[in-house]
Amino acid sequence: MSTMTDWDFDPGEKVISMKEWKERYEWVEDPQVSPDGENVAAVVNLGNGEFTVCNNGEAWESPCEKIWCLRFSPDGRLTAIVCQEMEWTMSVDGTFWDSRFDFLWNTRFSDDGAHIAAAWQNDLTYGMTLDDVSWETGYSNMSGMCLSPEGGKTAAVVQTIGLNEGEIFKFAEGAYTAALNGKTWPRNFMNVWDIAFSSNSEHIAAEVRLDRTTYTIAVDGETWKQRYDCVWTPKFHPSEHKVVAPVRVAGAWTLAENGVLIWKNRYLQLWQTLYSPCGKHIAAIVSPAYGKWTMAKDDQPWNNRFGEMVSDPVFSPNGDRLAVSVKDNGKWTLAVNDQVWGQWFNRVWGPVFSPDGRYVASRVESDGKFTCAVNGKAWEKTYDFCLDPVFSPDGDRLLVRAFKDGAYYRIVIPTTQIAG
């Protein structure tokens, strides 16, 4: 299994031309790049209704009727959902799972990539499969599929009671619940959303709707005693059996832990809650005033306000720094610990911290050209498209994965070449 310590972070450039692919095949779909940047792959059409996957110029041996959802796992394996003889299955590095389904979708990976899950449909029932082992029970409806961080468990929102059109009273009594490894909670709810796993994968929590106007959080099927006007996605503490969630009380939003309000401030909106890795700090995107967005850390809002959007918040590995993508006046940039980068772009993606937290990077786009920026400075080299940058374990080098003029580029540079 490939780990980051095995990756090649020696400065230099590798180029894989993809122009020949377009000459060899009828068409080439959007390429995917492995986490270590060593492989670029795409679904390709062979003609006559046949498809395969081309990885670094080498095609998988067995052609398929259809292929979609091509993805590299975190450990570098190449996966795709494939159809043969009108049945769907998962292909991992060109090897098919034994199971066959009427349809398969929503590939999910464990944090280390060792486990692969997907949602399936067979005979109008729905369930999940994990490493080619499927739930024993299928359900009439399913949504919100997820995989535990270590990859040993799957969960989803399922419908356990059939509903015909207009059966509003039956719907109000509750037809939905959460299923863990295919086993449902003992109680149904009017609605269930956004399942979250604990870090040890032993527990799950979700938003639940009790009646037309009442919401709360359920943990392992047991609801908080407190009731709210609305709630958002719950989050588990990294190491303790605590759950926090944004809740709406008396027309305003704040944060609750195990049902008890823990933030004193009230906001027009509060969401995308996140813990620092050690669990010492809690942050969330908040709206302290109409049309204004910012971050709040431990209930202390940042001074900077943004008029259009705040997204993708992330803590540094040591929890000392907090970064977020922001949009204001039609332009994007990053803000780190309430300090806004001086350079703005047409678009930025989520921030990426170096392992030691010294640097924060993002892929950025200006005038249709893509590059990477570090600590507020954009690299002078531009490409037709870039993926998120990757720091070496010591943070001293940066892996850039990019496309230009029909070729894929894997570039490793000293981080200071951009950051200064």
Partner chain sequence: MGDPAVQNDAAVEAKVVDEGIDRGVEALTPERIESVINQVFEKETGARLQAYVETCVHCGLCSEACHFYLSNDKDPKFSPVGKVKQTIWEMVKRKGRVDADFIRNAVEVAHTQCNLCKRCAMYCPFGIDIAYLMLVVRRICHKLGVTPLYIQDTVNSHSVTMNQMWVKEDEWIDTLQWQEEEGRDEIPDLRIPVEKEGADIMYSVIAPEPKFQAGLIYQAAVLMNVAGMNWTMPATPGWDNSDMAMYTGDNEIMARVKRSHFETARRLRVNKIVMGECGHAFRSIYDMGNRQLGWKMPPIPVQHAIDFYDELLREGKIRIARKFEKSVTLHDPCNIVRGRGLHEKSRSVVRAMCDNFIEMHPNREHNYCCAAGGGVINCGPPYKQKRMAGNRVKAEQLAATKAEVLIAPCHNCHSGLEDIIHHYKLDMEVKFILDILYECMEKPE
The other form holds:
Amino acid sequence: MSTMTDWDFDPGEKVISMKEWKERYEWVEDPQVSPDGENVAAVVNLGNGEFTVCNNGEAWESPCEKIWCLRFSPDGRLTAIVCQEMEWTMSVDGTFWDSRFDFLWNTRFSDDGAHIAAAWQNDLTYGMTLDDVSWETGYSNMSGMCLSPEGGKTAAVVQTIGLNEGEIFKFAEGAYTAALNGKTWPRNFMNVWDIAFSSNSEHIAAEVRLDRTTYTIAVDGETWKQRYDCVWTPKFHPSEHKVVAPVRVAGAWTLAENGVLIWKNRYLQLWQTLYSPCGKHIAAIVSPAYGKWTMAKDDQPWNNRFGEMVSDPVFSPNGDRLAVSVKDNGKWTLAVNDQVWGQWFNRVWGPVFSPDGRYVASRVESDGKFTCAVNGKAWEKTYDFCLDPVFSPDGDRLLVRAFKDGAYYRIVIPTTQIAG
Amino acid sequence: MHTIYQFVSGPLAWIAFILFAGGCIYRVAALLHTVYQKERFIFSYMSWRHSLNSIFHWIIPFASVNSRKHPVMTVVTFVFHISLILVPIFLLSHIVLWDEAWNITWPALPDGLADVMTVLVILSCVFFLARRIVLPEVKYVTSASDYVILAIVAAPFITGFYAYHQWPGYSFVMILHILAGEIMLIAIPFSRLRHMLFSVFTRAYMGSEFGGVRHARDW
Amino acid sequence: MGDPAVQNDAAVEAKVVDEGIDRGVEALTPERIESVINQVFEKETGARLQAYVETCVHCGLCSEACHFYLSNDKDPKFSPVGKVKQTIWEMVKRKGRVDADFIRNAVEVAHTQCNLCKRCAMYCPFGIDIAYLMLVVRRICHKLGVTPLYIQDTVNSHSVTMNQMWVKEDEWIDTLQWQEEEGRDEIPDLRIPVEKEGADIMYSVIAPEPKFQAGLIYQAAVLMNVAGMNWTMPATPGWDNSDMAMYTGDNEIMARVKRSHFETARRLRVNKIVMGECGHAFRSIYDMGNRQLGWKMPPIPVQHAIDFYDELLREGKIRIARKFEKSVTLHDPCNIVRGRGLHEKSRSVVRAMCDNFIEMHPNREHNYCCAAGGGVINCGPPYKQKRMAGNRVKAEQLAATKAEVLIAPCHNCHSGLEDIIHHYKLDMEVKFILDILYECMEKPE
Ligand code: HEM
Ligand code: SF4
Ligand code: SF4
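For comparison with the form predicted on its own, kindly provide the form predicted together with the partner chain.
Now the full complex is given, and it begins with the chain already shown.
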């Protein structure tokens, strides 16, 4: 297992050609790149309906009938969901889990990558498995699977009461609840959505619908006393036991904490709340006027407004800066603390802060050419595709992972080479 | 009789004009205010080009498919509305009144033409009345108020026609005529006749939605 | 026991039993009705409702716009304004003090006798949007808990699974993998790239495709592969673009489902969403769902299949190998014609594929609705007879073309027209554009 401090941040370029893979295999599917950029892997077709995974040119030993959802975990292990003899399992670096399933999907990693979870279906019952240990009970349906941030617990929305087609009144009585590690909350709801874990993984909260028109938040199965026209995903405070959620009251959105409205402004839309890492600030994507989007930090909307979209908000590690990708007039860029980058792109991905918060970088695309941009300046070198940039722990170096002409490039450059 | 005449043509006329003008302004302002309060999103879709395009297609006879499907109705309604608006404004004897009171004048319609147009308005009202009684789809949605509105619109023209031709008792009918005209004016902002005010807005909105968002014609 | 074929209409009418409505109505109280109606009027509607009610001069000129009216022997109850009279006018006039029987009739009128096709908005001299008024009625009924059972069940499915047909997450992925495998028999290196972040196109479909018509996904995959598109399909909920919540007035669920669709496209960072041949789904992502969420226009451009095919043909990315031989006619789905003006594009695609194209009349923006749209077909079997009776004009219009094939580039229209063809015993086959395009296009050897 590698940690970031071991990563090679010496400026330079490493190239892994994939052309030869294409000759060796019937075809090579969309490649995946490890977080440290040292490995590139793809599902490859061996012919005769057999597939394997090729990681830096080396194939996993046992071929499979089907392979999908190839993903590197944050700690650099390569996982894929594989099927052999009509049974599905997880392969981690080519080694299969012991359990077999009728279907497996939705791979989830803990923040550090040490834990791997996925959703399964067996004999038309559904559950989750964490590091090859499955829930004891299966349910007749399941959605909204999630893994706690440190990876110790799994949760999902499950159906505990069977419903036949057209049983709308039984549905209204409540057939769904949340399950933590496979154990359900004591009560059911009409709907449950978007489970959130507390940072210590002890608690979960979710949106619940009590009847056709009544919504609220439930924390560990207990609903808030207040009722709303609608709600969106709750969020736990990083250290204290409190929950915030966007709620709609009298036709407008605002923010509630443990059921009490804490923001004064009313918005046309409000979602994706996030706490700053220390928990001092709360931000959210808001729409202060119809068709206008921006960020609000502690109920203060930014002055800049964007016509189409505001997405992927993120705080700098010290919580002072807030960055977000924005879309207006068909073009994307980034905005940081209400300052919009000068240059607009065809597409921009979510912002990435350097650990010290000095730099904000992002993957950008214009005219089909990809590159990375830092603090508003795009690198002049472009690629056919690239992934999100990664900063070295001191922020001075930038790792660019990109593809061009059938080869994979791992490039480390001084951050100033782009940022100036 | 004379004092009644004085009253209806003096203070009452003032009241009628004030209620008409004030009522119209109030109605339109209230409508826009409600949009601002409750459906502000509408403004963001409004487009001059598409609004005007739609309005023109509906104020030009036979420019819309439906107006071609109902040729008689189309002719009647255009003749009706044009006459209804032109006659009161451009009738010589009305202009004379304006001249006497305010010393302002404008060109008048020939009396003969105005007379014909008056008859056309009355006949149109008869036609509308007949539609309401005869056509099932109109009858089904007709309420008493629709007859009252037709009567309110027809009355000034019937009485005006009578008075103009100075048939027996015309001085009394003249008072009725003035009253009827005043009632009609007041009724515009305060009854379904306010379609005169709202039609531009409903049309413009539909035109903007169809033209700007849906990229389709609405005529 | 009578043979259903010889039952008269009155008997059919008497038999409409809809538990969703019946049980819903039983639970109503006058106070509840009054408060819900007034709440919707005061808090959720505004100038439009007011202007539409006050401007209407009761002239009846909208009547002939409506296929229900024309097909039911011009029964004025079925005219657009006649439906407003039976619902909104009374609610406004009586300030919400209407009884449960009134609501029972209102829900039936608004849900099963209007397709929200907006044809009448093109016939009313004032542009009064009666479809909007019927949606207000449906919203009221939703809040009263009185919604036809079948469509409510569909909305429940949306709320749980984010798709229309209770398709479970594994079933969806499995279907994509299965179609990819099938496709390889024809095109050996065919791919359906799932979850390909940064692709150009996210292709989205409605849930009946994986549920019943997986072949359409197959055909689309062939098209994408032959045209060399950089495309993807999501492996998460949000893949479905359909929306029955929009049609029951459950705006909150509509918003939730559309959010999941757009967020999925955003997460995959595609340049655009291309969707299959569906009309109501287009309305939902292009017009209604996005607005409910506060997006003036879709935050990520959405392109309907017709527009996409037209582009591929014009740019030569798809070529026609041989023309389709049978005579065809073309139905103009309301939601993409009156809803997006795609009628000329659909004609250019059809002309490119077919030599023998016969117009039906009226057409383009003035086309008659299929009577299935607006959630009407989704109200299910109890209303099927009425739906058939309510669109005789469509059958006549189709019959007059004498075409062998009817192209219906919309799922709802497709099913609704199949019902009509069957009911009126027309000799016609219904096809999607893609069915023919797939058959006629150049494919690698
Ligand atoms: C200047 C703007 C006006 C416009 C655009 C307009 C338009 C219309 C339209 C489109 C109709 C629908 C039915 C038809 O075509 O006949 C109508 C009906 C009618 N209008 Fe107007 N109108 C206007 C002004 C007025 C005024 C000032 C009056 C009378 C004071 C009036 C009286 C009527 C009446 C009585 C009907 C009902 C006919 C019936 O009973 O069927 N209109 N108007
Ligand atoms: S079905 Fe169409 S024409 Fe008929 S009332 Fe509804 S929207 Fe209008
Ligand atoms: S055409 Fe328009 S004004 Fe006339 S009855 Fe219909 S909705 Fe009312």
